[in-house]
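Only one chain comes next, encoded as structure tokens, the form predicted on its own.
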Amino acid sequence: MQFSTFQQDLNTWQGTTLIFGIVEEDLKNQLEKINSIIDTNSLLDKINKKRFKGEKGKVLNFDFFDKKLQTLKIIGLGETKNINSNDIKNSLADIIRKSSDKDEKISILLPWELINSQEEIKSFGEAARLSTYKDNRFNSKRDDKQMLNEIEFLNLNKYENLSFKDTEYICEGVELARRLVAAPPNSLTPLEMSLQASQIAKDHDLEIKILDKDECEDLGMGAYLAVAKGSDLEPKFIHLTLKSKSPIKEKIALVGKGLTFDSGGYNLKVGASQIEMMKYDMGGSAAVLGAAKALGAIKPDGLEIHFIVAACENMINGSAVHPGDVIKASNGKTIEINNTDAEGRLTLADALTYASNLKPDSIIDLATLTGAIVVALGNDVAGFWSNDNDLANDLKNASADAGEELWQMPLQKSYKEGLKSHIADMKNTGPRAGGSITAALFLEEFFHEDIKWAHIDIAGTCWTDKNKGINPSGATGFGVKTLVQWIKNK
């Protein structure tokens, strides 16, 4: 799908489907904007009969059979003083998703004078494209019917050099993450994930290193390999590197949890734990690889970025790790396994140690780590923890710009008591209370203290059953946009 702008007089515009945004004040004068396209006097009569005043979220549809304009969709934006970018994005997304299999091209005209920046306009394009996403790869009655191939923005005269190139790259990254998360575990294996990473490296000229089991053993990755022991599928440790050609001013590591399937191990997932959905337990790695794809195309200046994924399955066989086992991570710390279903943090322990040894300025990890964060924040907001206030504030700003909600959680040091073990350096889980916090405190043990770090728990946000706004139901690709925006803000 491509984006375009039309900056000439509207009386020369040619199009068949128009989405027209209207605020509540002075409806008649606003309709004058499209007087050259349609007779606004008769249109105003029809609007008044429907008692439409431009209220937020209200939509009117008009079909014309004797005009060059065939379909007009008027969306209410509410009062000028309360106009909200996210409301506009959700309204556009809902309308365009319902139209994407009917129209080849959709044009959008909004009151641009009320929009604050080019970035906001790009976010509208992003919302429009992502709302039309379909994934029917595994459906024998597959229907990928989608005529829409162009989104056009009208009357953007004050933004002469507006480019949607980065928007396209970000959408491609989000779409990749969605495909990875939605793929069933017999399709997206650790090997397949490593092949996907290799394709990103090939497409965007990134360096890549894939470590096999023996190489991980040589590095002492006892925590990661303990999780992988119960699977017949070999683990794959993925390391992509994007390096600017200009002098490096900052080094960054992005780490994603990569459990392509999580049975829970001997602490088998039962009942409400939704074992059948544990294909999405690699949502963190999907976000990291999606960001790698987007940033590989954008090529930010002056940065060295490492994308790290410890990919494996958590399964059960005669070799699988037992509850009660003691294992050793690659930084030398010993861990008593009191719950084999708290496996993601074990893979991240060695992934964070590996990232830390690269001596980056900052590390961000993303993981579908705990059910506790879903209980705390639900399915629309991800929790995050950080050891650095500046990094935390930068992430909050980036997530707000990206339209992905983050809520900072406390690194409550007193809760570390719950991770103490009688026979090892630590246990892999603490008490039930504050479970997402003790998980973050566990991860804090596996990188150098002088490195800025943030952990984002996306267990609630990587999947949605709603079919609303920017996210069709299914995998969301949550995290890609925040990571890319955080990098772009540097």
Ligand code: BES
Given for the second form:
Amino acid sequence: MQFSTFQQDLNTWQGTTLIFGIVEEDLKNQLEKINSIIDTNSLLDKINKKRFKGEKGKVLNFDFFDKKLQTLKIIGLGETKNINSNDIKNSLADIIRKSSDKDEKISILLPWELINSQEEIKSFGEAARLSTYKDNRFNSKRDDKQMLNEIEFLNLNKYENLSFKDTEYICEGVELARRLVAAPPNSLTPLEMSLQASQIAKDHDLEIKILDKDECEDLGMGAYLAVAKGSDLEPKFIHLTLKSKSPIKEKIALVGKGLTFDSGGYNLKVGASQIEMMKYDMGGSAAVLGAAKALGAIKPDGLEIHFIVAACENMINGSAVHPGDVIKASNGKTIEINNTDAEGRLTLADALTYASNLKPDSIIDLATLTGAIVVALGNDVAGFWSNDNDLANDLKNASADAGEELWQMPLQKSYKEGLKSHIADMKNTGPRAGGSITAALFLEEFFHEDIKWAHIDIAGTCWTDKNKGINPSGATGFGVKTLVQWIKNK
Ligand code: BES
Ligand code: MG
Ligand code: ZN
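Any chance you could show the form predicted in complex with this ligand after that form predicted on its own?
First the chain shown before, then all remaining chains and molecules of the complex.
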């Protein structure tokens, strides 16, 4: 899908579908803007008959059969003083998602003078594109009726030189993450994940290293390999590096949980634990690879960025890890595995140690780590933890800009008690209460304390059944936009 702008007089405009936003103010005057396309006097009559004043969230639909303009959708933006770009973004996304199977091009005209920045307009484009995402890879009929291939912004005036290049790259990153998350576990295996990473490296000129099981063993990654032991599929440890040509001012590592399937292991997922959904347990690594794709295209200056995924499956066989096993991670710490279903943190233990050894200034990890975060924050908000206030604030700002919701959770030191083991340095699982917090505290044991670190638990946000706003039902690609925005803000 491409983005375009049209800056000329509207009487030379060619289009069939127009979304026109109006505020609650002198309707007649606002309609003047489109009087070269349509008879605004009769339109005003019709609008008045429907008692529409421009109220926020209200939409009027007009179909014309004898004119060039076939469909006009008027959306209410509410009072000028309360105009809010997040609301606009969501109503645009809702409307466009529903009509993207009918139109090849959708044009948008809003009161641009009330929009404060180029970034907001770009986010409208991003929302429009992401809301129409469709995935037909696993359907033999492949009939998804996706028609829309152009989003056109009309008469942007002072924003006329807007470039949507980065927006396109970000959307491609989010779409890759969605494809990875939605792919079933017999398709997206650890090997396939490593091939996808190689493709990113090839397309955007990143360095890539893929460590096989023996190489991980040589590095002493006993925690990661304990998880992988019960699977017939080989684990793949993925490390991509994106280095700016300009002098490096900052080094960053992005680490993602990459369980291509999580059965729970011998602590098998039973009852309502949704074992059949556990293909999405690589949502963190999907966000990291999606960000790698976007940033590989954007090529930010002065940064060295590492993308790290310890990919494997958590399965059961005769050599699978037993509940009660004691293993050793690559930083030398021993762990009693009192629950094989708390496997994500074990893979992250070695991935974080590996990241830490690269001596980055900061590490951000993303993981579908705990059911507890879903109970705490639901499906619209991800929880995050950080050992550094500046990093926490930067992340909050980035997520607000990106339109992904994050809520900071405490690294409650007193809960470390819950991870005490009688036999090893620690257990991998604490008590049920505060389960997402003890998970974060566990991760904190595996990198150098001078490194700024944040952990984002996306167990609730990486998938949606709601078909709302910019997210059609299914994988959301959550995290890509925040990561890219955080880097762009540097
Ligand atoms: N992958 C799950 C977490 C999860 C749960 C993600 C629900 C998405 C939706 C993780 O590996 C897990 O099983 N965590 C356990 C930890 C527990 C054993 C301490 C959990 O949350 O139940
Ligand atoms: Mg698990
Ligand atoms: Zn898991």
